[in-house]
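Only one chain comes next, encoded as C-alpha cells, the form predicted on its own.
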Amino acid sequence: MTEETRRTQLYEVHKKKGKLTVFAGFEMPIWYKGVILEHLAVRNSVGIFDISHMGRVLVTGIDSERFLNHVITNNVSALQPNSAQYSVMCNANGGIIDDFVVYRLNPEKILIVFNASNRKKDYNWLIRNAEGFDVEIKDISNNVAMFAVQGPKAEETLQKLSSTGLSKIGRFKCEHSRMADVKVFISRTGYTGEDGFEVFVWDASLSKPGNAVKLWNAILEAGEFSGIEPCGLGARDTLRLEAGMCLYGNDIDESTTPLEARLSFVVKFRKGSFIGKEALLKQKNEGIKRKRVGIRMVEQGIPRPGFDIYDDEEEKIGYITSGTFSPLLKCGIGMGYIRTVQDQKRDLINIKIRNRLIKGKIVSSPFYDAEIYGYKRKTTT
C-alpha cells in the first residue's frame, strides 16, 4: 500500500474474498465472483456493497439549514427529520462540484454523503463557504462504515436483523435502528436503480472496525437463502449505468451544469440565493446547447467513454461519457452529451467504434423495463 492509497473498515474481508483494485485512492474490490453474476444478483435477488470509501460529513448548528441552502441547489427546507434528498452543489459558473445525498437527522443536524473521489474537495468547499454561518462541519468518514444492500429481496434480508419494521421506511426516508445488535442508521436509498437500503454503522472506525465486520457477515448470512452476493465496484458501475445514473468525473464535473446533465429537478430556483444560481438562470433563459442522453446500441458494439457520436450524415454531434455491456439487456449501452438541436431531430445515432460507425438509438432511462426491474417494479422475481 502506498502512502496515498487508503482502505476501508472491511479491507481484510475484501483481501481474502475479492479481486482488489485502486479506485479514488482506495483499495476496493472490483468483483468477488464476477461482475455479471453480481450484477444479476442485485437485479433478481439481493447484493451487498461496501461503500465506506464515500465521504460523510455532519453539518450541525442553528444555521445548518440556511448554510446548506446557500451551497447546494436543492431545497433543504423541504426536508423533514429522517428524510433524504439527492442534490448537487455548484461553483459560481454553475459547474457541478459534486452530486450527493443529504439526510436530515434533526432540525439542526444534517448528514451529507458524497463521492469518494471528492472527499477532500467537498469538505474544503464547505469549510470555505461557511464564513458567516453558525455551523460546525465535521468529517466523520473514518469513524462510520457504510454498506449498500440492494435488490428486490433487500428488505426481506435486512428485516431478519433489524429492530425496526423496514416496510414503514419509504423511499428516501431514514430511521435509526439496530441490526445484529449493532447501532445503525438506515435509509431507503441506493445507486443501482433497485429497491434497497444504505446502512451506516456508527461505531466502526478504521482502527476498530469490529462492528462493520460483524454486520457485514451477519447480512451475508441473513441473505444466504435469498441468493445474496457480495458485490464489487464493477457491478456497481454497470447497475448504475443501466439505471441511467451519473458517475462524477465521467458524466458530470465542474465543466457540466445540472441543466445540461438533465438534473434540473434538483435545482430549486425559487428557494432563494445559492452558489451558481445566477449562472444557471442565465443558461436556463438562453437555452442549453447540449444535453445528456442515454444510448442503446442497435448493432453490436460497446460505446466507451470518449467515443464520438455522429448523426446519419456522419456529422459529429457529441461524445460518450459512460458505456458498458449491459448484463441484463445483453447489448451495449451508454450515456453522453449531444447538441440539443440533434436531440430534437431524431432518435437514431451512430457511435464511432474502431473507425466504424455503429448504429444506436437515444432512449430514456432507466434502460430496462421499469415494470419488471428496479424499485418501481410491478412484478416479483
Contents of the next structure:
Amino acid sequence: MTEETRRTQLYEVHKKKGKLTVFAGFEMPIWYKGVILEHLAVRNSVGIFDISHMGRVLVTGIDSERFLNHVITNNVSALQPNSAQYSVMCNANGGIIDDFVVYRLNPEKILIVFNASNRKKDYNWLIRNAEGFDVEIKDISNNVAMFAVQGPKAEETLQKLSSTGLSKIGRFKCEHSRMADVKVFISRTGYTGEDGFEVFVWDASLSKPGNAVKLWNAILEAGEFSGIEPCGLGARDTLRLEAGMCLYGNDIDESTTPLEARLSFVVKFRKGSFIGKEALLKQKNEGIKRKRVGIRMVEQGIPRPGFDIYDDEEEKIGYITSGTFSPLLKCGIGMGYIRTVQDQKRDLINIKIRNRLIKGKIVSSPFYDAEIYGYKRKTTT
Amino acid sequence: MVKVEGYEVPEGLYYTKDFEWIKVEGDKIRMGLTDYAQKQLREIVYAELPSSGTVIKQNEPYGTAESVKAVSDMIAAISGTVEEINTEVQSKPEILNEDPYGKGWLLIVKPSNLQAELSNLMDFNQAVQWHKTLVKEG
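Please give the corresponding structure for the form predicted in complex with its partner chain, as opposed to the form predicted on its own shown earlier.
Below: every chain and molecule of the assembly, starting with the one above.
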C-alpha cells in the first residue's frame, strides 16, 4: 500500500471546504458540514457530490454490444442509445467482479461507470476478456469529471443552467448537453434513491480541472434557492443504504453472486452466453443458500459490518455487511446475508452488538416510505 | 475555560488521553467526553452506557459512542462503581455534541482508588499543553 493517494479535479474545493478522508486511494470529503445535514438536504431538497473518483471506461467499435453482452450479465442489446442500465460483471464462478451503470451513447459507443475501488481491476478484466472482439477499450477516468446532483430539487436546480429541457429526460435516460457553457453528458441516474442527475464534465482533465470547478460552483449557485448542500462520501453511503443499494466491497464482492445479492434482475439468462452464466444457472436451479436482506433495528443499536445475525431463537444465521444510523428514520439500519430456509419466512431477528442480542426485523427496501421519499414519491416538496 | 484552536478545555477538571474528563464532586466524580472528542466524533447518534452498579476500571472501556460512520469505545478515566448514568444522553445523544461538559455528562461514579489514580490523569495545564500537540499533529 505504497501507492500515492490520488485526487479529483475538485480537490482544492474539498480541501478548503470539507473534512477529508482517503477512500479507495482518493483524498475525498467525508463531509462538509455534517453527514446528517447533507443527507437530509438530499432527501428534502438537493445536494451535489463529486464522484470524479469513479472509474469511467469507453468501449467503442463494431463489437461493442457483443463484447459487453459477453462480459456483463445484463442485456446490452436491450439498451437503446441515450439510455443507461445497472449491471454487474461476474467471474466464471458467478462471483461479482463489480457493479456499475452502462450508458449507451450510440450503437457502437458504450460508457461504463464503475466503483473507484475497482478502477484497475475492471479495466484489466475488460482488456483480458476482449480477445476476439473488435473493440477499443479506453480508460477516460482522468479526463472526465463527474458530479451527482440528487434530490427532489435537482431538476429545477440544473434546469437553470442547462440548454436542454431536463423534464423530458426520463429515469435511466441520458444525453449530451451544455451547462453553464460547459460541455456535459447528463443522465437521470444516481445512488441515493432520489430523483436526480449524474453530470459528466467532458473536458475536465486532472491537469486542466477548470471546467469542473466552474460547473461545480455554478450548480451551487443555481441551487441556492433551495438550500443546496455540497455532500461528502458519508452522506453518499447513508443515502444509498437507506435506498437499499449495494456497496461493492461491503455487500457484494467476488465471493457473492448476483442471485445471492438479490440482483437477479440484472442477470439475463436468455440473452446467450456470458462469463459466469453456467455457474449462475446451476445456482439458480439448485437454489441459493444465503440471501441479502435489509434490517431495521427495533431496539436501540446500530448494526455494523461484521456483526452476527441471529434468529429469534438465538441461532446464528448470518452477518451484517453494511450498517448505519438512518438520518431519516432515526434508528439503526443495515443489510447483510442470512441463510435461506425452506418454506419459512423470517421476520424477527437479533443482531449481536457487543455481546448483547438487540432486536431487529427484516424489511424490504428502500427503508423509507417510497410514497414520501425517493424518486417515486407522490408528494412534492 | 480556555480554547485551544477551537477546542474547549475548562479549568478544574482532570483529563485522560482517551478524551475523557472528570470532575471531583465531594466523594463522587462526574465523568464525560471532552469537547475535542465530540468534535472528532461529530453528530453522535447513539451512546451505550453501563447500568448503575456496574464496576468500571481505569483505562478500560465502559461504553461506546457512535456517530453515523463510526463506533468509539469510551474508556474509564478512573475506577469505581457507577452510581448514576445520564439517561438524557441515551434519548438525546446530540447533547454530547452540544454541551460535552454540562448537559452531556455521562456517569457519576463512586471512585474506589481516587487519590492514586488521579496521578495518572492530566490536570488543566497539562491538558492545555496536550491539546496543543493534538492540534499540531492534526
